[in-house]
Amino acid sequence: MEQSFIPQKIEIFKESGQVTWQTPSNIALVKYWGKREPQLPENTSISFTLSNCCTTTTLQYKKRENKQDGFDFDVIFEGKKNEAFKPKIETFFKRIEVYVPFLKDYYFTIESSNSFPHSSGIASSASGMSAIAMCLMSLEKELTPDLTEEFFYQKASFLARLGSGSACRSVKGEMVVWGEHPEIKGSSDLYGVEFLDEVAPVFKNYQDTILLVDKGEKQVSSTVGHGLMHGHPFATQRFAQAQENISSIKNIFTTGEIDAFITLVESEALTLHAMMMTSQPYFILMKPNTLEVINKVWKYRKDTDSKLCFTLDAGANVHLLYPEAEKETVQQFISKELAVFCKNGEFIHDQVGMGAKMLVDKP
């Protein structure tokens, strides 16, 4: 299958140009934790694509006079040249070069900005790497105009995965499945696919408020964290559990059983952290305020019969998920009761979105 992503013939006729894409972050409901080379998941995951938390990337490209061995690019982040991001992008380029053979034919300027604070615990690698992948695919389409839309997005997700695993789920919306699963048509370990089964109205336009409990650098990188699943005493059971939970959530989306959704999503979040707490070495990535928020959410749900629930990424911040019908009351609760547990009272209101968008003019 990977062979189909290697272009048969590309003519480097485009001297220069630029393209801009805006791609969102995503939040996994059934978590991916544990991978094998090259960036392949040990279990299937499914995520909500977000809308407001996104990366905007402009790729400027100019044909090189003399094609040399190395890649030639600069990174500008939030208006300033950024050398710190270059090694990760260099690694990304090495991984994808066979599929994007024109990489060394151009000098690139990669100019990016986030709609959310960097190192805020939101999956910036997912939005950032998918944005670069979308830009590179736009250039490929210039060089090989007969690419179909389906192939364009499939290969973009495939490339994004090689930059950051979860980035392959940021190309499309509203829900994306990554990892082969017998009950999800077209699912693959190589790229994300839209979840196209029936979805009950209550899960449409779902809301996600991200509470910025902790805004520092991660205690442990995702790459290291995934690696700790090798030889983990509970890894086999965890991977089997995730596959079962994909079957369960597929049914939940069809039937609209929101209480079952709450139980599954919160269990998945706590299981992710349990895996880290029982690895060698072990980590506790929650903060005291993470637990305060969780207990407040549970109490609020009990007192009001709300359908508010939480999920977590591999960090301290809390994603609060709730139906659009509860938007006003839940957001009042967040402002009055939960903002106090956030760094500087910061939180971000978001909702399910439709995936990557090409921007005609650089904003």
Ligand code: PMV
The other form holds:
Amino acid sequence: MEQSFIPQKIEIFKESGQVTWQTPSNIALVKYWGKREPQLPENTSISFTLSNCCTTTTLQYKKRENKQDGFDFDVIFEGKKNEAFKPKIETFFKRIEVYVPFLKDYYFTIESSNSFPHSSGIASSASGMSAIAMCLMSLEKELTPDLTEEFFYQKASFLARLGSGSACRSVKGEMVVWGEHPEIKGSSDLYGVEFLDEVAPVFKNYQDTILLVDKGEKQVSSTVGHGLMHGHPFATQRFAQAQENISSIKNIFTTGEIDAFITLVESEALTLHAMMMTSQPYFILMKPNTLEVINKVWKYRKDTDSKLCFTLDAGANVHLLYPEAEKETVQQFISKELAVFCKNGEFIHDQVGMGAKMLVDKP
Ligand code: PMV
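Having seen the form predicted on its own, I'd like the form predicted in complex with the ligand now, please.
Let us now look at the entire complex, which starts with that chain.
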């Protein structure tokens, strides 16, 4: 199957050019935690694609005079040359070289910026890696113009996955499934697929406010975190549970059972953290304010008819999920009662979006 992503023949010669893509972050509802080589998930995951939290990347490419062995590229992040990101991109290039054989034919400038504040604790690898993958696919399309749209997006997700697993869910569609599952048509461990089932109106334009409880570097890198699932005493049960949760959430989306959605999503978040708390070595990535927020959310739900719920990434920040119909009331509640638990009172309102967008450069 991977073989189909190796280009057969590249006939067109392109001296230089540039392309810009804007790609979003995503938030998993059923979490991916645990992987095997080469960046394949141990269980199926599903996410909402976000809209406002995104990375914009311009890839400039120029044919090299002498094709030397190594890759040749520079990274500019938020307007400044950045050496720190280069090793991660070098590793990414090595992993995808067989599928993108023209990588060494060009000198690249990769110029990126994020819509969210740097070091906000928001995972930027999903949006960052998918943006580079989209740009490379645009270049591949220049060189082999007869690529179908389906192949374009599938391979973009495939490449993004090799940069950062969850990045494969940041390419196309409002909800994306990654990992083979018998009940999701076309699902694959190799790339994300759009969740195309009928979705009840309550889940349309779902809102996500990200509370920045703790900013700064991640305490545990995701590579280390995924690694801790090897030999984890509860790994087998966890992976089986995630597969069952995919079946349940698929049903929930169709029927619109929002209470079941809340239970499933919060349980997934706490299970992710429970896995980290029970691995060797163990970690607590929640902060006291994470728990303050969770308790406030639970009380708010008890006191009102609200369907507000939370989910977590591998960190202390809280994603608050709620239906569009509650936008005004929940956002008031956040400003009044939850902003105090955020670093510098910062939070970001976001909602479900469509996926990557190509930006046309101004003449
Ligand atoms: O894509 P990675 O390797 O950074 O892993 C992301 C893992 C979680 O964000 C915790 C869960 C998920 O499915 O996105």
